[in-house]
Structures are given as C-alpha cells and as structure tokens.
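One chain comes next, on its own, written out as structure tokens in the form predicted on its own.
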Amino acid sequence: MKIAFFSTRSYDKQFFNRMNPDYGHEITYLDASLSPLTASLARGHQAVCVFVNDRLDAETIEELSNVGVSAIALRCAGFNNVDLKAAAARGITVVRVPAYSPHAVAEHAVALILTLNRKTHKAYNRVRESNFALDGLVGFDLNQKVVGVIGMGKIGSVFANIMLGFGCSVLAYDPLQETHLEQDALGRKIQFVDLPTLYSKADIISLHCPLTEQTRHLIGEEAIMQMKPGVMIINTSRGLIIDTPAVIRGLKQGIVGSLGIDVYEQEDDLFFADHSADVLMDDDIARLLTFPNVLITGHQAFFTENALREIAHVTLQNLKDLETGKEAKNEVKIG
C-alpha cells in the first residue's frame, strides 16, 4: 500500500523503516503536518499515517477523499482529532494503535511524581554549579500517601499497581466500574470510589482517561476546590482534560501544591518542535513555566523503544489487513 506519512520525525523513519520490510508498504515521509492545506500531498496514496496533532476535521477528510485516500492510520491510541462521521461518510476507514506500551506512559507519570516530590531536577542543576545545599529540596515519603487514579484502563491499572508497590493507598475512579474494593494476589487493595471522594482524599491525582465530552476540562475550578490543599496533579493522558487557567489559579492559591504535565491543551502549536529561538506566544504555558512547582515534558511519556516498535508494527499491520481485505481489528467506528 502507498502511504503518505505526515508529521515525520527522525525516530518515525528509524522504526518504520526497520519494520516495513516485513510488510512491503511504500511510504512517503513528509515533514508537514496534515491539514486542509497539506492534504493534497497525499495524492497518489491509498492511506495517510498521522499522529496526535495532525488535523483530521471534515474539511481535511474531504480533501483526502478527493485525492483518493481510503484509509487513515493513526500511529497513536487517541482519535479525538478525527471527525469519524466525516470519514465514514466518505468511506474512509480509520485504524489506530489502541495500546503500545502502557508501562511507558505509567512509568513516566511516576517519574513526574518523583521529580516533583524530591526535586531532583533542581538538585541536578545546583550540583552542576557546585551548590550542594539542601535548602528548598524537602520532599515527602510516598509510603502511605493516598494516590487517586482517574481512568483504570491499561495505563491507569499499570500506574495504580506501581504506586501500590511504593506502599501508597490507591483510590480509583472509572465511569465503567462501580464503587468497590479490589485486592491483588499480594493482598494490596485498590478502592474504587466516586470523584468527590477521590478529590477530597487524594494527596496525588494522576489522570489516565481518554478525552471525551465528559472528561473535557474535568479538572477545572469546581474539581480543584474539592481537592486537598497541596495536592499534586499529574496528567499524561490528554491536555484538554485540565482547564489550564483554572489550575493556574489553583497553583496561585496553594490548593494545587505541584503540577506535572506531559500534555497541554494548546500543545498543537508547541510540542514536537524546537521553539527555543521563538517568542513564546502562549500566555498560559508561559505562566506555568514561571512556577517552581510545575514540571512540563513535551508529550514524551510514550517515548520508549518498546513503544515505538509496537506503534510501527501495529500501524503497518493495520494497513496490511486493509490492503489484503482482512478484518481490521483496530478500526475506529462511530459510537
């Protein structure tokens, strides 16, 4: 199958070129992100391969259909950037990578927690300047802290079990599960509760839920006012789950004690590119960068060799299944 590969990075080429000989696709790598203005670059290709910040609204999909594209392959799990109704109306099949390495994302969430808590990023910079003072580096024991996990899919479940290993108490919320108590083989317990209970009791809240109409700005003014003063909030899921101005107010008021984010609601114009020589035009992220208790990474939670291999393998297999008329088990359908 001929594939137009948008938003290409060096690591994309490395892993897709390594895996593609087993699948025999013809890939055209493009630096440009996909939008109505760049969709014409897919002319002569049966499929496009896209990432989280590519734009696949109705206008883009119409342009793709006009140049003969019949498949959209997301090399990611999320599909909130795709107008599925428009794709279905144009007869374009959408496939994705539902899970590549839940451990990669869960472990990155833990890394954010440990860094914010023990301030290792600050200590690293100090020591490089021969400053070995400990002032301002006080942290806390994770043991016996209450960790709230919102979203108990594969990533949330892996994260919850890691935190149990630290000796934390874990409260979980998932709309697909009733409030109850779970116990693993080692006797460690995860208690499923409602959101108000989780907000009021958790010392650390980690977000692992998909972006839906129900979760958009889930962490906003109302939610933050229910949280324990000094709560740590971690987001490695989707940027729009956090209302950024609301969390900035929470930081200024001291309700939010620290914030670690790998995603950001306006990340489309920022992440996956070098802006070090540019003036930062986004006032919200500029404000976040002024807080000493905020840690931001640029959507790198997925970024491990294991995950990149799996993304390439599943994406290429998805397209091979479509090419050969097999059932596309990773197809994204409306509803």
Contents of the next structure:
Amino acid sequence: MKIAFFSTRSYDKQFFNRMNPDYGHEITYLDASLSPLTASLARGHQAVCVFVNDRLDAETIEELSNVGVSAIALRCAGFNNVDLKAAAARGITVVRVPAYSPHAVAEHAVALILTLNRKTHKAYNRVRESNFALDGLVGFDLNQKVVGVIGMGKIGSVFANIMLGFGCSVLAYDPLQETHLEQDALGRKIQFVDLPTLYSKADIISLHCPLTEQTRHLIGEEAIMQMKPGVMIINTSRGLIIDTPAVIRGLKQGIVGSLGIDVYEQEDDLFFADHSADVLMDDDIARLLTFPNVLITGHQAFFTENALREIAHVTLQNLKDLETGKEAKNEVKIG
Ligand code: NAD
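Return one more block: the form predicted together with nicotinamide-adenine-dinucleotide (NAD), after the form predicted on its own shown previously.
Let's see the whole complex now, leading with the same chain.
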C-alpha cells in the first residue's frame, strides 16, 4: 500500500524502515504535520499514517477523501483527534495501535513521581558543579502512601501494580468498575472507590483515563478543592484532562504540592519539536516552568525501544490487513 507518513521524526523512519521489508508497503515520509493545508500531500497514496497531534477534523478528512485516501492509520492508541463520523461518512477506515507497551507509559509515570519526590534532576545538576549540599532535596517514603489511579485500563493497571510494589495502598476509580476491593496473590489490595473519596484520600493522583467529553478538564477547580493539601498530580494521559489555569492556582495555593506532566493541553504547537531559539508564546506553560515543584516532559512516556518496535509492527500489519481485505481487528469504530 502507498502510505503518506505525516509528522515524521528520525526515530519513526528508523523503526518503520527496519520493519517494512516484511510488509512491502511504499512509504513517503513527510516532515509536515497533517492539517487541511497539508492533506493534499497525500495525493496518490491510499493511506495516511499519523500521530497524536496531527489534525483529523472534518475539514482535513474531506481533503484526504478528495485526494483518494481510504485509510487513516494512527501510530498511537488515543484517537481523540479523529472525527470518526466524518471518516465514516467518507468511507475512510481508521485503524490504531490499541496497546503497544502499557509498561512504557506506566513506568514513565513512576519516573515522574520519583524525580519530583527525590529531586534527582536537581541533584544531578548540583553534583556536577561539586555542590554536595542536601538542602532543599528532602523527599518522602513512597511506602505507606495512598496512590489514586483514575482509569484502570491497561496502563492504569500496570501502574497500580508497580505502586503496590513500593508498599503504597492503591485507590482506583474507573466508571466501568463498581466500588469493590481487589486482592492479588500476595494479598496486596486495590480498593475501587468513587472520585470524591479518591480525591480526599490520595497523596498521589495519576491519570490514566482517555480524553472524552466526561474527562475533559476533569482535574479543574472543583476536583482540586477536594484534594489533600500537598497532593502530587501526575498526567501521562492527555493534556486536556487537566484545566491548566486551575492547576496553576492550586500550585500557588499549595493545595497541589507537585505536578508531573508528560502531556499538556496546548501541546500541539509545542511538543515534538525544538523551540529553544523561539520566544515562548504560551503563557500557561511559561508559568508552569517557573515552579520548582513542576516537572514537564514532552509526551515521551511511550518512547521506549519496545514500544516503537510494536507501534511500527502493528501499524504496518493494520495496513496490510486493509490491503488484503482481511478483517482489520484494530479498526476504530464510532460508539
Ligand atoms: P485503556 O482503554 O486500556 O484504559 C482506559 C481506562 O479508562 C478504561 O478502563 C476506561 O474504562 C477508563 N475510563 C474511561 N472513562 C473514564 C472516566 N471518565 N474516568 C475514569 N476512567 C475512565 O487505555 P490505556 O491503554 O490504559 O491508555 C490510557 C490513556 O493513556 C490513553 O487514552 C492515552 O490518552 C494515554 N496514553 C498516553 C501515552 C503517552 O505517551 N503519554 C501513550 C499511550 C497512551
């Protein structure tokens, strides 16, 4: 199949080129991200391959359809950036990579917690300048802390199990699971609770739910006011789940004790590119960067060798299935 590959980075090329000989697709790598303005670059290709911040709204989909594209292959799990109704109306099939490595994302959430807590990022810089003072580096034991997990799917479950290993107690909220207690073979417990209980009891809250109408700005003023003073909030899910101005107010009031985010609600124009020589126009992220207790990474939670291999393999297989008329088991359908 002829594939127009948008938002290409060097690592995409490396992993897709390594896997593609097994599938025999013809891939055109494009630096541009997908939008109504760039959609015409897909002319002559049956499929586009896109990532989290490519635009797949009705306007872009109409342009893609006009140039003969019949498949959209997301090289990611989330599909909140795709207008599925518009795709269905134009007869365009959407496929994705539902799970590549839940461990990659869950482990990155843990990395954010450990860094924020034990301040290894600051210690690293200090020690390199022969400053061995400990002032300002004090953290807390994770053992016995209460961790709240919002969204107990593939990533949330892996994350919860890692935190149990630290000796934390885990509270979980997921609308698909009733309030109940789960116990593993080692007797370690996950208590499913409602959101107000999770907010009021958790020392650390980690978000692992998808971005939906229900979860958009879930962590806003109302939620933050119910949280324990000093709570640590971790978001490796989608930026729009946090209302950034509300969390900035929470940080200033000291209710939010620390914040670790791998995703940001206005990341589309920022992430996956080097802006070090540009003036930062986004005042919210500029403010977040001034807090000593905020850690931001640029949507890298998925970024492990294992995940990149799996993403390339599943994406190429998804397109092979469509090409050969097999059932596309990773098709994204409305509803
Ligand atoms: P999943 O579908 O396995 O799990 C999501 C869980 O969230 C489900 O159990 C679902 O019932 C639950 N959920 C749905 N609505 C909810 C709500 N209103 N409140 C609480 N829980 C709710 O998905 P997953 O593979 O675990 O991925 C979770 C999210 O992680 C993805 O949607 C994506 O946004 C994000 N993600 C981020 C990265 C990254 O690199 N930062 C990589 C992969 C995925």
